[in-house]
Amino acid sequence: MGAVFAANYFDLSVNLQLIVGGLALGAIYSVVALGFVLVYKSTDVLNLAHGEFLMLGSYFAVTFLVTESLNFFLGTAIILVIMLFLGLLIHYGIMRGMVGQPFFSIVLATIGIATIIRAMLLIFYGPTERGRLTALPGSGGSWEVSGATIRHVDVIILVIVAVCVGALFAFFKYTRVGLHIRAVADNLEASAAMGIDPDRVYAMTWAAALALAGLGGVLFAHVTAAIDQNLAAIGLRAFPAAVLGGLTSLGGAIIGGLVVGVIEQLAGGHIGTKWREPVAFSVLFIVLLVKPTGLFGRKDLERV
């Protein structure tokens, strides 16, 4: 057994074939971590009901893309759109009327909304349990690549997400609304100071980082065995991705996303799948112990 484990362990074909999967499940973490750190940089918000909207997102998908059988890309935008509206509403409806409370208060107005989202769709959904969704377009072939077997479906995914996150940074870089949103996150009295209206801003980012959720769903949906409520556990799953990155650093968000990944495949495939999780939250731990700012995170300097 000894020598078969060591032969698996060293064995390129399955290397390769874990970590192609290992990036497509990562660049998942990194789209559900982006909006975690946006909602974060900007807002000082430990949004915990991340991995509720995304769940949100995957249920949806298997509304608009299964039951409805919508094209994969206009069955996509309109959750995008829904998910750009829930956030205007959680923002204006409950995180507005948040601001200058105590951070405990806030963070368990999350998790109430992480329990309204969960006992909505056990309301509209059921208990009942969906399969994996095969509705992105070309995404049930494999090649084989010296050896290994990368299916579709990750190179597909890792595609979209590379395209989504460039035209994510290309509008904080050249948009006005993108300028505010980094504007009020590097500094909050400077940028009202300007005329940049804070409350707006927050409203926007609350809306961006739903959208980032709902695709990171949709995607998911394409990849996990079975959708139900422990889809939620993704968004937990995605959190060591956003501190290894750093909580203060967008762009750290999609490596540590894409790090955490392929530790996470390649630990379920070498040691077992039930030590993918330790093994993620093992590295959250040693990055806390050895730098708690994340690989990319601002350490803030304050004035005494």
Contents of the next structure:
Amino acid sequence: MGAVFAANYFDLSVNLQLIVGGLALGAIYSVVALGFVLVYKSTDVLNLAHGEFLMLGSYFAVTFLVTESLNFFLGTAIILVIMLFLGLLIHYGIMRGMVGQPFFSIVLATIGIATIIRAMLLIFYGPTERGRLTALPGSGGSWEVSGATIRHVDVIILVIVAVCVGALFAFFKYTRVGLHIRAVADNLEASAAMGIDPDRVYAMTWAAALALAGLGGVLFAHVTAAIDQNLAAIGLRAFPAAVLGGLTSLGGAIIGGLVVGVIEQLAGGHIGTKWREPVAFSVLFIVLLVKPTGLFGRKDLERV
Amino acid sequence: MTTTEPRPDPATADLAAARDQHYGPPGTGGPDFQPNVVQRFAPFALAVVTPFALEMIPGDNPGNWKAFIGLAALVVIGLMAWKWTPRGRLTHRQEMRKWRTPDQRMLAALTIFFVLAAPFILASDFSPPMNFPWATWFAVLNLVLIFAMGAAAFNLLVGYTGQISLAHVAFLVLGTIIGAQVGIIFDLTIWVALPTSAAAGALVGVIVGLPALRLRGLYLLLATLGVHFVMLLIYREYLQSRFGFVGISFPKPNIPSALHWIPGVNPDDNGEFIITGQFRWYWVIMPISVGTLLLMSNLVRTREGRAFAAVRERDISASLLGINVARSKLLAFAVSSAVVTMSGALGSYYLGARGEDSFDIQLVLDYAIIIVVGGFSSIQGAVFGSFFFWVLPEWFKWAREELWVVKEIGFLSDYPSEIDLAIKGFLVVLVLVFKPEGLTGVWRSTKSGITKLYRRTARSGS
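Starting from the form predicted alone, produce the coordinates for the form predicted together with the partner chain.
Next comes the full complex, and the chain you just saw is listed first.
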């Protein structure tokens, strides 16, 4: 994601390069935002620890893909399974005891989880930063398309995300558990009355969300400059993606992620790298002022 | 409220016994006791005067009997404040008073005593058992006072008014910027920089609060998170354009001449009163912090404060009650931001140097930890929380070095700061799951337990 400083804002090749990089970054944001929205939609928990879960995924990638040098797909599968169990643990260990507490208390509980994860990572991995991973098969080279450099890794990430998101949507659409999750997210009381156990569904949701964050972390480890404690703050940038999409819409999260990724890359490329966060959040701010429910959100949101 | 109780007829003996049971044992001043002016203010005046008077006692090594007199004074002050409390039928003014009941008055008087005596105790070479590090507590105490201000303001906005804002550190940054601009570049004193930063904070707070009129809950949280990032960008730009990459180093201010009489505050060799060391900082920070905390805890008892609570519960109903919701929200933002900004400026002066990495998102989380552990929506909780937050690491450090089992565990001393961080995280989660009222809740239940015990012994004794 090196910033390309362009003299000409309308230079096609530079813009193409930025947009493809932005789409890859945005795809990762989408995956993370998807998990975030999933948890928010079905369990009403605003999970501020999602950035830390992503970071956890990246550090696990360091362990399994670099230190243990496993095959990319095997290593990722192991990471996803670990994250699934962590999701179950978080639900049954913490979140189940927090039902019925005020909104901000639950937000703060996730902040507590975030702090624990940071501390654990510091203990087990230390403060030294790790470089970018290259374990993704075929990710080294790049194509030259009309003057623009399109890196393989960006395209591969886009493909992987597309496949995973497709699989997830199929899961929601065609499986029984997916149907339960959708039902609980839509109407808790009605689905509980129909015999769906919300507790189990919540646990599933947490597991799925954490697996998504883990996937995002593994992929992000291939595009970030360094893997260190700042990754969590980068995970924070998935929130604008989720809010832009409207927080209750899974499709919206994906589009929001892509939009935020492209905006960040364009802002970083044309104005300067340090403008990425402020510009992303300013866009979010403007969208919220114009359309407080986000681009695809439902209107009946009132949770405080 | 005593006014709603049926008043017993003093002529009847049985009823007099019942009355004693209700008001406590005989000799506590009687059911309709009204202290005169001297009695009302005497305990507080004594609590203020005694620490200084003790410290001014001349002599070579009068430490032990100073401590003895101090303890005796504590008992006397406590008893006076307890006994000379208005009882029976209270006027409206009396009922609205902040320190109304005997226990509140006693605690207030003792707190005043301890707040004023603490620097003298900590500055003396008093060595407690088991090498408990009192000396490092001085720095902790100053930080507690600064953080308590910020946390109380955070609580005012988030806990009382229900406006979830994460732009907290943004205002600390703003305070640093204004403090540096006014104090270093304009070369004015800290006594200009602090009010300026408060005013700037109020102004920016109103602007940041504007989205709160349209957004709620989560959306507001994310909008204010954006403010955080924008302010960090401004800070970096400011830092690099004015101070280069070395960061800001704040000048040491002078202690104001009004405080020169304090024992222990002596001029340097060149006759100046530059603030060096924790002792002098304490006398600067403490009045500001205590004043702000009192201001905020009084604000929530006023009409505006009740409007804040109404807005928190349900802003639509609040507007039906005739509360100007927009005004309330903006006022809460303005007050909170002004206090936070001022605490940011003060903290920067206190810490002396602020660099690029002084303000990251973890600082917001630290404040969140403080208000969760201390207790949500209470000014008192902010004080408890920040005390706990700063004392905890010291305590762990002490435990790692001195406590007999713990110091054997190598793992703990290998990763001190990481383990502190982890424990803080666990603490937040545990408190939220098992004791959502935090330390304030623990404090309240302890107090009501003691009251019940007292009542029971009083009843069985009579």
